[in-house]
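Next up is one chain by itself, shown in structure tokens, the form predicted alone.
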Amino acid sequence: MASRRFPGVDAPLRTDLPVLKPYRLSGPVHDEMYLVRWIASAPPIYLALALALWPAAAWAQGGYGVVDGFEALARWVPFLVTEGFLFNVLISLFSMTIGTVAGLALGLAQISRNAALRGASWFVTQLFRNAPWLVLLFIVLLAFPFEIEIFGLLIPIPAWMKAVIGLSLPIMANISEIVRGAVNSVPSAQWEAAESLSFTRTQTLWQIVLPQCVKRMIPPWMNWYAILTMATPLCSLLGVGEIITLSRQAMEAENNQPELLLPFYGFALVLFFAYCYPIARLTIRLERRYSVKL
């Protein structure tokens, strides 16, 4: 094989002067140069044509549908709804009955004669009540301990019982303000009949007052039930074994094909959504019937 000469180095240079001739791109190499070159002079209309169909058949390459992502469904929900969903149900049940008690005390201390009381139980309603959620979620993860000691026995402390009592927090403050709007709602006559018959406050309150107002506290409470319900998810952030927590770890044994994501949270909306609206419906009824008629 002859050597090859290169001009200026084993060979005379024709010409003093240097010269750099034009880059000229050809051969396969330089083929996606072209495919940039073919993208830029393309009309819009086919670019757009092109990422609308791009994840059709990224799917269709992929050999795994949304149909097969139903069937996966269709294998996870007894699971997800007897060890899931019911979970849900359970949090919001709990929760709602430890605001409510508290919420009652706290309601009635804002209505107390004793001006630091009141003041005590204005703050505390106004500082759950304004607080976000999942801070609250965070706060009471973090601050109480995973176990306790008493008398020498260890009692775990498990998350779903941290959910219970950072969801409890804020119902407990919107129940305080609906007992002492409540309570404020019913007319001062009611107050100075009982009076003038030698009833005590607290008589007044427990015999006469309180029982009118249950009738108009209904309402609002199963409707903080339901939001209560729909934000139950949250605490699939602390590791509770709830739906969505379920969902994922479902979606991950099926290998977390993208296909899963619309059944599987899909379902969870159906499952939240059949239970909740009901409530919803029956707090609208229950409002018209028991509304004051003026």
Second form
Amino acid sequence: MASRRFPGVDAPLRTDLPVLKPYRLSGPVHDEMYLVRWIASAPPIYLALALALWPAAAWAQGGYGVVDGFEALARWVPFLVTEGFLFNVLISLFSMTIGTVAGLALGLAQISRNAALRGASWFVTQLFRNAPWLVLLFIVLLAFPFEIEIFGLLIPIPAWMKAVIGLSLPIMANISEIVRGAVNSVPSAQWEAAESLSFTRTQTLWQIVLPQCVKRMIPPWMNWYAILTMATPLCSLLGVGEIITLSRQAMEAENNQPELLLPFYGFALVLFFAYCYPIARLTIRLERRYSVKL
Amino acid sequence: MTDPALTDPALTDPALTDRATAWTPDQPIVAIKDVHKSFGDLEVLKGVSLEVRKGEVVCIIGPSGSGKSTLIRCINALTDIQGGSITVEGQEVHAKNLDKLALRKKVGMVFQQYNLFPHKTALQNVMMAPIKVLKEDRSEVEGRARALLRKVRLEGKEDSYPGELSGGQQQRVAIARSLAMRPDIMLFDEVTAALDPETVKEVLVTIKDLAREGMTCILVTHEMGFAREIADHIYFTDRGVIVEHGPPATFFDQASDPRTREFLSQIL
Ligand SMILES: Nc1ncnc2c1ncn2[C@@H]1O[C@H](COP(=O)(O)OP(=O)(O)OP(=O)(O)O)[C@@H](O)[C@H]1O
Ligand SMILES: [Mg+2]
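Could the form predicted together with the partner chain be given as well, to go with the form predicted alone?
Below, the chain from earlier opens the complete complex, with every other chain and molecule after it.
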């Protein structure tokens, strides 16, 4: 036994039986909640460091012009935040609301006893869950008219509304999966106990199963909100006046100096991170809390 | 809104009227005749028959996998059957036009794993079905629920959540929850099997109280001493058939079937 050696192993063998070492993942687990897990894992000090180092990095890069770049940014900050970033937040809130309501309905359809409804909602869910978001945005942009006529009244549909709808589609599909997963995670014994107490299926779902699911659904739901918020700059491709569009316009107004790129886009990055960071921390806290009890 | 069908199906449902009124308390309250049940290719019940009279306590014992749980779950239509018949108070349980609500109002069930609703307090667990299903008056139900919790000796635990209660306490809440529907028959499926030896007793005492008050009880149990003490009749199942039955005295001391004797010698 001791005479045998494996290539690359120096120590003498203690057994000639193969030994399976436990497999360990390093870093955050790659699951649905990856984004918030990653954001939340940044210690707060990193946020402060990033804020401090970002102008310094720009400084090291450029020399002349960098100070002007940040001066230009300083002039534009109020505009970028109030006209740009707040619009991103608004789009994310609208999309989330629509996506959540539609996703709840779709998720409940996925657990319906009607096979056709179940199949159809499953298909819709998979379709919108796996389609690239940008493709969905463009389809909505092109498929919807730019104005609709109601009672002879021409109502324009602005691009941002289409963007809201486009972004709410993948959210809807993912919420649908969250609902289905949460309902399935409730032990079947709960259904049985309710059945033996004469509850109907609908009563059991609404009064016994769904209330137990709400807590479980909140963390993944917030995770999707963070993802959605981060995705709102996609709307700039539709010409929506959100922060990236406005940053580009501001840079143009400042004669498109290359020194402007890092301050302006860096500012957008910092804003998004600062907005999502507390959400991510809260999400992870709630997830820990709810995974223990219940 | 109170649906009269919820309160007395026998008066309103024409399909049930003749059979339900034909039943009198001197007939078996539960009659199981030649019941067959399969899960796919696995035949779990191979022609089981038994009768329970009003106020009787019947214990079903037998080795694991012999179909005890399946049998008792057939009685309140939690599972369907492939052959035979089960009647509860004269009403065919596996009839196509069965009023499941009326049946389950009559038949309460307590499970091995308690299966309380974890998001509701003990009191809410007990009150929920009468309010939501029977649409009874909340304050009246609350009074009854508090009395039931007192009866199962859980005074002071009304506002505790199931997660804050011991297994024995949870099981007694589950019993009170079933009783809140005012059933005529109670089914107990190994309700002490998941409990610590110390807490088994408190649950058994509760069941004994119920039996003494004249509740018809069908129990699946491994507590032989308890079965001997409270049962009027004991059935022994093995591999989907009833191989032996009788009143406790004859059953325990003069069992004739070799399988029963072997099982009893292992347990006692
Ligand atoms: N839903 C089901 N699907 C398939 N097979 C089942 C199902 N429920 C029970 N069985 C099988 O039926 C047989 C009888 O099960 P049952 O639970 O009635 O036994 P039991 O007598 O209650 O046993 P125990 O004492 O372990 O509770 C077992 O072989 C079991 O595997
Ligand atoms: Mg069992």
